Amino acid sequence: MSDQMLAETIEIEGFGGDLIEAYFARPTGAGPYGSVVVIHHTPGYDEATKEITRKFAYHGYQAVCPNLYSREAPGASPDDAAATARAKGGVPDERLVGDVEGAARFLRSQPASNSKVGVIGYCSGGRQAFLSACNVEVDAAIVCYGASIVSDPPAGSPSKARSIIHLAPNVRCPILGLFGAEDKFPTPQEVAQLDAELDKYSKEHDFHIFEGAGHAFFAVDRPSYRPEVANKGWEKVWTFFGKRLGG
């Protein structure tokens, strides 16, 4: 497999027909390739998230990361855009669903697509990946330490996100969950509660709680990074998407 790729900033159609910024990376071959929608974390559409998007292209997937803060702060730095979005309570759920639907539609429209699309998200994006699995026609979803799926944000948080565990009966695709044993958002107890709820409705899922890791253990540019755990997590990602998305 060639490791040649093309990565660029584009516009895609999101919620309500809005044109939003997105980062698109893909192999240069003819395919066919599976595709991945990458949902960025709360710090936003940043360098680290673009690197993850390119990582998927390196491994043979078309990948697009929509800038969920395009409307709040067009052209702003990731830090400024994230601050603006936080001050407004974060990304509304309905808009997120529409933006992910637009990203999935864009990926399926590409000539090299095999029509299979997965979604992956980190932190707030982990919650949004679960939300997408309940509302968007995707073939697989990966939840990386998604906060506020089981419990509302702590008191005093500006986030308007609320628990979405009640959506478990609506899950449309297999889910892989990757969590840290030392995380507080979500705690292992919350992960166990979500696991039980998905079992209750016979939803296909595979959860892993890694010892020695807390929140954001994939984040290479943050003190929370745990290389050994992250490498194990990536192996789970490649196996899961390889089975569900092909290519």
The other form holds:
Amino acid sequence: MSDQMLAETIEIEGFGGDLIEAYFARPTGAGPYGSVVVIHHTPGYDEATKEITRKFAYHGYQAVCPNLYSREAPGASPDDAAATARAKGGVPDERLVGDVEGAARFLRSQPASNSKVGVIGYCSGGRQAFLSACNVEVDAAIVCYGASIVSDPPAGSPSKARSIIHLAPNVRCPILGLFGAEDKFPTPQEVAQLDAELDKYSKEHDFHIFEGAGHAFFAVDRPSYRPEVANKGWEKVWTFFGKRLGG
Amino acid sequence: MCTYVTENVEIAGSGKGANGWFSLGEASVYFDHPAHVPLEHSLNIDFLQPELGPSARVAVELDAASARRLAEAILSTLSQVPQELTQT
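Counterpart to the form predicted on its own, namely the form predicted together with its partner chain:
Full complex below, order starting with the chain above.
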């Protein structure tokens, strides 16, 4: 582990060749390092997500977090950008896949890369991490309380996200799933359904439903934060990515 | 975000944001995770002018009881005003 890192805002090429904003944090050593694409939650490309990105660098990974709202709200503050994206129904799936592909390509092109790339996403990003596991060439994926994988959002929601459980046969990498027992989006029943679907297609996965936690238990700046569960979750993350992405 | 309930309403008026006053065209009312108030969910109102971009936004996040008191206060205030003043 190295505590010396460089972190900065950059531009990467995303879906359709668009240049999008991204936050890149990496150890300053020569590597080789595994890499992680961090997919932010619905509240956007915010301070807390940048902190997560730096946490990966601290643990010896190159990490990049694309600003998925770059196109809707260039230069806007993360909360204004998130409100705009929310009103528009979120990020289209096809565009998300292109942006994650671009981020993975960027990470693999770095001189210190060991060519392994994982993806992790929180909340809406959890669903998008699963979507990435089905569509992008990545070596591992972590789904943190991703809603709308198994069920569509409730009627009346502005979200255009739709269930993607039917994509389970396309999963191309091992998946770690971290969920809260008190979460309603997704419920433990939905998590069990996804678990069974991945079993059905013999897709390697490891799901954990933590008692004493609901949605967003990793979010250190929110009352949903559950330090004990988050710490256990991070241990799972380091073990899983260590095995799949380690140098 | 995760309760998803949203109502959008066309409005006319003005709001004061980070860069001063601007005219409003739309309000979005939703119950969801807040950006700032330390609650898991809050009643959020975005006063917007979409023509001016995402930063043309005045945002409030209220706990549910406060939101109800505010809604009642608005209706109560309007009911006490002579009708001819509130016809637009």
